[in-house]
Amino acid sequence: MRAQPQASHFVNGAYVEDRDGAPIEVVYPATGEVIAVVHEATPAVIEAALAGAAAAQAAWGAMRPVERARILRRAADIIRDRNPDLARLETLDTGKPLQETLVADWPSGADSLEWFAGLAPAVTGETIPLGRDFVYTLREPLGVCVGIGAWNYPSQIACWKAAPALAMGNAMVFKPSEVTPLGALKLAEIFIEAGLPAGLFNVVQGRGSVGAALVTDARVAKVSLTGSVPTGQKVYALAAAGVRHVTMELGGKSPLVVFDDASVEDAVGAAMLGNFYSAGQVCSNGTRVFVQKGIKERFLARLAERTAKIILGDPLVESTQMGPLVSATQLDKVMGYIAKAKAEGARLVCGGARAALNTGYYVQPTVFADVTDDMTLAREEVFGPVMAVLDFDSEAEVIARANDTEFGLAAGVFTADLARAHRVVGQLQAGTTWINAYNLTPVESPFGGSKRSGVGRENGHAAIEHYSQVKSVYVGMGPVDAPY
């Protein structure tokens, strides 16, 4: 088992390990060889877990905010240093070519630990003047937040939920995709290495019933999710009852509109990035590609040429640009979108069926042109390589079709004329958007849906938000003025 790890959970600063835990076998998505095993969590390891991280969260909260900082800092370097091999394991967890694993996952994550570290000194309160008396306010921690985490970016989410939960004060008990619980367990021994005290990060491993003993724990001040909607509302609802803070970055059916003035090159690019990256496995994926009717055919001509050149192969090979979906139940959803696509008429352009690469779960980068708003593939979340390249005339029809959906995640505009770029971006219903680019997601920047694709935000300063809370204080500075 090339990816073993020494054992199944991360709790209070060690290794844990209770094999009467159901087994889940950790494959690996190139060749469906199984790399490792790890349990789900018992309730003994989950009660360890959150009795550990309620023990530790008031000494680190009491703590100065810049001494937190250096040790996120320091987990930082870590990260950075060790990235070759994280990354490794990142493709062998994922089969996300390590193209990919070496620039945007780890590093991601590094650079979310990095950029909490700097702002988490600078959060200050504010004073209120009210004549004699005045209020000031307090940011305080929440206590101790849950973490859930989705299996297409598996290290990056474990790390955009642990910085600004740590930064502020929290403790953090992360369950991540019992796909993908590989990740986390690395990031919960670098934070150790770093000097984070014991019981801080705690990781557990498990299925839906482990995720639903955490979020309904009466010691758990907050949630914070990233996967699918229906997954999202089950937790939503579970986290209401208690009346927890809930952060929730969930699924999208992204569009991207390609005017008639844009770089077609451009256009052509990004459609690529945010379809075929991870295999299509992006949340934020624009996989409704609305494409004006001037440069339609010229669009799909260049786009069929590009992908004709997508070298997929071997992930642990740096010159693959594509690798296979992650598990075989998910190969087998996504094959069943392309047959209803082909089956409801839409015209496959090029791709369409499985790659004859060894056992893996490799799909075909696939563009179907003339997709109509009604046909499945224009109203589902597909989640693999597979694009839906619809037509427009005008920039209304465009917005209202574009917004014609139950997610908001993202949304994209490429044109040459910058008035209509602002101008339409600003009608489409959507949290994070693009302008002549996409899938662009600083940790510098807010990232997070609208409608049924989530509420909150992760990353920058707006993440603050939902870790901490304010306390106002009422100085009184004379005598109480009472009519009694």
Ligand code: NAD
Contents of the next structure:
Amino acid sequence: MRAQPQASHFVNGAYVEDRDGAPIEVVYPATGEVIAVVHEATPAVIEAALAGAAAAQAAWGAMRPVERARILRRAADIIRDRNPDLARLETLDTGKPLQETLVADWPSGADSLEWFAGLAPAVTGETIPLGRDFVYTLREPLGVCVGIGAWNYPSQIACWKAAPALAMGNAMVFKPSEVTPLGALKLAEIFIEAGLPAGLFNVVQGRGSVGAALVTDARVAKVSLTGSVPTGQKVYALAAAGVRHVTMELGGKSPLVVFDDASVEDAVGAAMLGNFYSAGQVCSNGTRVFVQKGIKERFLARLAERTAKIILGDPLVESTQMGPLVSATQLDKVMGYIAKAKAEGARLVCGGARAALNTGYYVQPTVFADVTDDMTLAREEVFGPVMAVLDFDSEAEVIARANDTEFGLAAGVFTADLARAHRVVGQLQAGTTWINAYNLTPVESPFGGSKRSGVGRENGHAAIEHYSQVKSVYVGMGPVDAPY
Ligand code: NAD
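May I ask for the structure of the form predicted in complex with this ligand now, the form predicted on its own having been displayed?
What follows is the entire complex, opening with the chain shown before.
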């Protein structure tokens, strides 16, 4: 199996190679096979990308928004036309099953390009009357934006950052995760085909040091990172030195609260989606499932029954529901958390072992019950198919326990009592929440975290503000009244 791109980077409208950069092997997680090798960006490649972005941005920012929008819209159409091929590449890059990549990854990226294309031409300023004088406001691009991606949704992340950035007249230099470098290069190709002028969306490969070089460059106005909290802390600090705008989409340990009047079938389905989709490698997963004691046994029985039927296997077979984890490193990390959960006294309901499937990085979908708040499994982000079920008695108790974490990315509530649903969601400390649903993230809805889980929002109208700045223009309509 090969998925070698034409070259490692995409800069100024064309593929670029520089073999002086350290090699990065791209591994297909279902077999452990090396399917491509890319090279880290050298200082020369980084310079070309930033210089190209800076040079192209001014004309792009000055263009009529509706013309920019037309290009983004075309890119969305191309993505939709090529979705089967793009989904296959995403599966090779990440190990996620085609059943998911065909519907969730590039399609969501296309939605975001289409939605921001529609929105950008409708962005206007305000007029503020001051009697004789007045102020009007303009929403201007920031300039050159840097996007840095995680490996779990590589192409969706690239689109979610590029779409609002480009729609609002910015240029972007994007660094994918070194674990999944392939999808973003396709996006860069598609943009050129759709008519985007060269230099406005560049892709450079590399590990953290390449990201750091981008973040600290004087030409960069904004940094948008999707990654873990420790990386976010470093990148935020680097960006702060240059007083750059930031969006930080970081990790979580989100609560999913199930009251005993909820539909058990729906709550179990949501808990499974929120723990096993993408083999559990989703930042907003509801990995602390709080179940009220009255339905605990029914919930666990149905959960075990449905989990046993999950089809684990070859991600390129469309009936496969769960693939491997993204890498050997991630596999070791997840198996370490499973061992710790067992050692700390959590009760294993199902799974808990590697799945014996060829040489890939497979872990069985795993459920632990009787998890307590102090266990490592309830405190740290696992990023694998490992669900922790905790019990609770009262509403006040579960709200306090759900909020007792440094994270604040997401939260969900299942109950038939809608007054309670709104009351509880109103008190949960999280940026993205659901009532009787979980992990649905349409582009129309703002997405992001509170507390350590992040700063800023992607998607929705909110993202427009994070990729633009307001200029106020005071207009004097009469003589200047100076006391001198
Ligand atoms: P990571 O933090 O290891 O890496 C993220 C990116 O940052 C990579 O591209 C990496 O090369 C880069 N990076 C690392 N050090 C850097 C530095 N010093 N300067 C600049 N860039 C640097 O994260 P990961 O393992 O790729 O992804 C998993 C994490 O991402 C999880 O914690 C998950 O919760 C989080 N995540 C969050 C969201 C969200 O939207 N909130 C979405 C997906 C993933």
